[in-house]
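In the form predicted on its own, a lone chain appears below as structure tokens.
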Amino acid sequence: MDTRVLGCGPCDIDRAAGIIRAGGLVAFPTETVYGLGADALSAEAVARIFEAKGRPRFDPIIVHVASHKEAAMLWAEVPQLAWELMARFWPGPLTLVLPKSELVPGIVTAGLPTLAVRMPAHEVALELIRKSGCPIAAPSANRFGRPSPTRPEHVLDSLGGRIEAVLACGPTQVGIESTVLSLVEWPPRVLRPGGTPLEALREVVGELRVDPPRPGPGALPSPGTFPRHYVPQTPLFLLEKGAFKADEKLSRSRCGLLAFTGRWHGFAQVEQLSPSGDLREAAANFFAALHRLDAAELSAIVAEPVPEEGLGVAIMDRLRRAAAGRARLDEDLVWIRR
């Protein structure tokens, strides 16, 4: 299958509406990331994103709606504390979760009787919905537990050939993912951080929860959720303070740095997230800075930590699941500094 690369205009968005009622699969940019987009209410175009991605079917998936009235169609109850966060954060990067209706097939949600839903900040990604007709279910346009993509060229590099069609509009805005919060307990709870910031839903919610439950068998709670996700195909290690020492030969000729701020000397290549140090800005950077990491054919990629505030909360949840597995490095040895 050849995949088509559309730009942004309305005839483009045209087309790509029309592989979707059609039942095929369209990347589209989100202000997050770039998503694989299929229509929601049809179990075989679903069927279709797991199998482009290798995604396993217990990972449930998000959909994505263009109004309020949408959402809640999908719904079988929707509290008063949705509609507050909906008028606040939407559209945007928050993702709600409440009981599904029966509107939605199972294999959405992984068989989980709830759904996961958020309102998109990308008038390309509002109007793809909008001309299609449906809700589009949509996870992250990449093969399945990798960097997610955030420039249309990430999204070809994983999934050219597998999909019909790719709108490519630039670079997305926010880099990472929808913040992930589910109403159906209390407090609130939050399943994975993300682009909303936890201080920004305080301000709505008052309590929540931020310790998602651990991955057990069956469904998972939310995607983004497994230990070890996001991971590049060049190892990958976190530099965190009084972390045991390495049992790795590393060289720091060989190895990149995925630095917060600073310029440090001696690695192979240097990606900086925010020299300024903006978590905002490094949030944006994020992925693509690993993407360029990862393509350089290192033997390591080394992580520095950024402050767990903000937007910060959320990088740091995808460095630990992206170096799971791997022995975490202190960040004052003496090879690093050298």
The other form holds:
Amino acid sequence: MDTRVLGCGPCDIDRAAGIIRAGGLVAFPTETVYGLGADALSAEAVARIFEAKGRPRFDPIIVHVASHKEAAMLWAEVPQLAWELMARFWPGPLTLVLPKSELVPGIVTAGLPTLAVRMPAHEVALELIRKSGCPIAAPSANRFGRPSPTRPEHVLDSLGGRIEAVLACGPTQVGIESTVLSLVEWPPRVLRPGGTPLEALREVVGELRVDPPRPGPGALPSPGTFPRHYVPQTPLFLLEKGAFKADEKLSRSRCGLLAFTGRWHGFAQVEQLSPSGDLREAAANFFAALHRLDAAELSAIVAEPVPEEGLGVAIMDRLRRAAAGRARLDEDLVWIRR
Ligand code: TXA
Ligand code: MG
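Okay, that one was the form predicted on its own. Can I see the form predicted together with ligand TXA too?
Now the full complex is given, and it begins with the chain already shown.
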């Protein structure tokens, strides 16, 4: 299949909406990352998302809406707190999880009784939803387990030939996926840190749980929190204190560095996320920098940690998952300072 590269004008969005209505797949921009969209009310269309991404069927998908009312129709019940959160944070990078209504096919939620919904802060995404005349189910537009796409090129590299079209509208603004908040338990639980900082959520919600739910009787599964995710092809090591002893054969001149503000020397390639130490700027640059390092045919990528506040919580979550299963480099190693 040829993947059509569309622009962002009204005719492009009309064409994309036609593809969605016909049960096809369109990648589109949101403020966080590019999404891979299909008609959320069509089980066949949603099944194609899982195939195109190589996504396991037990990982549920977020549904995107263009209004608060549309969200309310997809949920069985809407508590006062949900209305407050929508009023404060939508459109924006916050996904809310509540019991689903009968309208939504089970494949969207991977059989779970709950549904994740968000209203993206991107005019093209909102126009696409309105013109399609249906809510749009959309995971990030990348092959399963890989770093997320923040530019149309990333989408084409990973899904080109597997989807009908992409609305190519330049880089996304926030750069990191939405915060996923479950309201089916009390206190509400953050299932994934993301573009809406925890500090801002606490102002509305008060108490917030951030520890991953324990599997077991009564506990709702949180299927998308895979320990190993966002994994580049090149091995990635996080520069946190750890037991790792430097591999002598791994010379800095063959490694890339994903730096926050650091100015390290001797690396084959350095990507600085934010010279001034601005975590928003770092989040916006994060996935594109990771994609560039991954394409550079290096022996390894080493990543400098960022402060765990504001969007830094989401960045560190992605870095830990990208590095999971790899030994960690010890910060004190002479190897890195040599
Ligand atoms: O910013 C974003 O959220 C982007 C853009 C495209 O909207 N989407 C995105 O989707 O990141 P995806 O599929 O890559 O990640 C969705 C996350 C997964 O961790 C999934 O398991 C979780 O949300 N999720 C979806 N529905 C859920 C549910 N009913 N209960 C618990 N977790 C859910
Ligand atoms: Mg994803």
